[in-house]
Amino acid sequence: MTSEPVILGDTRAGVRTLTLNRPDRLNAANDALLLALTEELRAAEADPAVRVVVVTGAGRGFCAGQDLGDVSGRDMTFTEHLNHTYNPLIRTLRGLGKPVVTAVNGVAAGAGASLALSGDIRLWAQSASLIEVFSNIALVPDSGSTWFLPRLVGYHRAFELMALAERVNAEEALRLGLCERVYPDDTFREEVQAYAERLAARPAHALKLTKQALNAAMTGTLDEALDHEARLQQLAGDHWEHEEGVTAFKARRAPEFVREE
């Protein structure tokens, strides 16, 4: 009897949806899930038919964080575990040359919160929530949370959320800037697909360069950002997308940024 895959994949209208598929565990992460998701992201990067990637969860949870039973008694240090699983995943996701939407359909806890925050766009269901649960078991937030969260809410609010392990609901997440949209539960997946298809219709090359520019600017100086923008703008200006955008503007029509390979 074949077991269910830990990641479900589906591609529609240029949108590759990757679904964490351990619903009986609220999609708590084990090695198999983390490594499979990383490989699926790399495959999406290489597939010209994929223009946007959506990461979401099966059932009523997004990702409940690390499956503690999967690492109990293992002969591996915390550092080795992170460097083998979570860190390559987050690096792959953030370095992907395509927009990544994290569609948070339920609870995102611990490393699941880090994954929820790592998307270029974060869309939440009304019943979704986020909790930096690490301090409840006397651990340090990892998988990028200490990088993502203070950049979104500031050092002091980030520390409070981490120290007290406070749960953030969808309304508060939207107010704090932890997500861009909140949708009703019963239409969430349809709304996510529609939003992702809007992204997929945008200029893919220009968005890839925009993502590169933003990632670099997050840790660089203003002078470095200006120089980087100038280099990337040349790459954008030399691409057919730019010519199409200008031509469409002059013709007063909508640009067509999707071409058959």
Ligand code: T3D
Contents of the next structure:
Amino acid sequence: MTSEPVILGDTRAGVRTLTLNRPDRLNAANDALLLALTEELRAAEADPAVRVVVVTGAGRGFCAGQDLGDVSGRDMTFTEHLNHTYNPLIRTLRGLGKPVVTAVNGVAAGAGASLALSGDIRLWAQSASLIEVFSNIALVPDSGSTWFLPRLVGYHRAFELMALAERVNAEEALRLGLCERVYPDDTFREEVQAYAERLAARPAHALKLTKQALNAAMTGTLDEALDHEARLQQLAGDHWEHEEGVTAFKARRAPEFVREE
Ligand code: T3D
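Rather than the form predicted alone that you just supplied, could I have the structure of the form predicted in complex with the named molecule?
To see the whole picture, the full complex is given below, headed by that same chain.
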């Protein structure tokens, strides 16, 4: 008997879509799913045909966090488990040299909320929601939620969301800056693909350096950011993409940033 893969992968027009595929559990994460998603992200990084990665969920949920049916009898401590599964996943995703879009199609809870927040771009369906659900089971927010959320909404709102585990709907998420765009449910997947294809047409090398600059700036000083920008700008300026952008501007045509290398 063959079982359904826990991650579905599909590449179209430079966009690699990775779909969490445990819909009857709202894509709650077991170890197989977490390790497979991390492996898929690494493979997408290495594949020159992939310019953008989309992470989304099958069915009505995005990800309901840790599969609570998968915990009892586990032969790892919580710390060991996080270091074995969630932390490599979030580090790989955030460190990817390509834009990652989290396409939040439904509820994102617990570590699923952290995953939803971890994208470079967060697109939500109208019926999606986010719950920092950890305190309902008397756990601490993990998988990066304590890093992402206060940077987005400030300490106090973050603490309230974590302490009360209140559900944030799409309208509120947009207002709070937890997502960039909200799309109707019935056209969500097409809108995500179209958005990701727009990103895929942008200059890949320059975006990779932009991610590096922003990620470093999130934890550094202005002086460090200025020095880092100056170093990265040299790398960008020496790349063919820059020449193409300037040439296209002067010729009054659209730049063509997708090229066999
Ligand atoms: O290393 C470590 O282990 C620590 C790491 C922790 C990371 C974490 O993520 S801790 C947080 C774990 N997640 C949760 O506590 C969320 C639990 N789920 C919920 O609170 C609710 O399901 C939701 C608010 C997410 C959605 O509610 P609703 O009413 O839309 O759906 P539902 O009916 O509750 O769920 C639908 C099905 O999915 C249901 O199964 P059934 O009855 O149809 O057979 C439900 O049991 C299942 N499900 C939902 N979440 C989980 C789950 N099964 C296992 N684990 C889940 N997390």
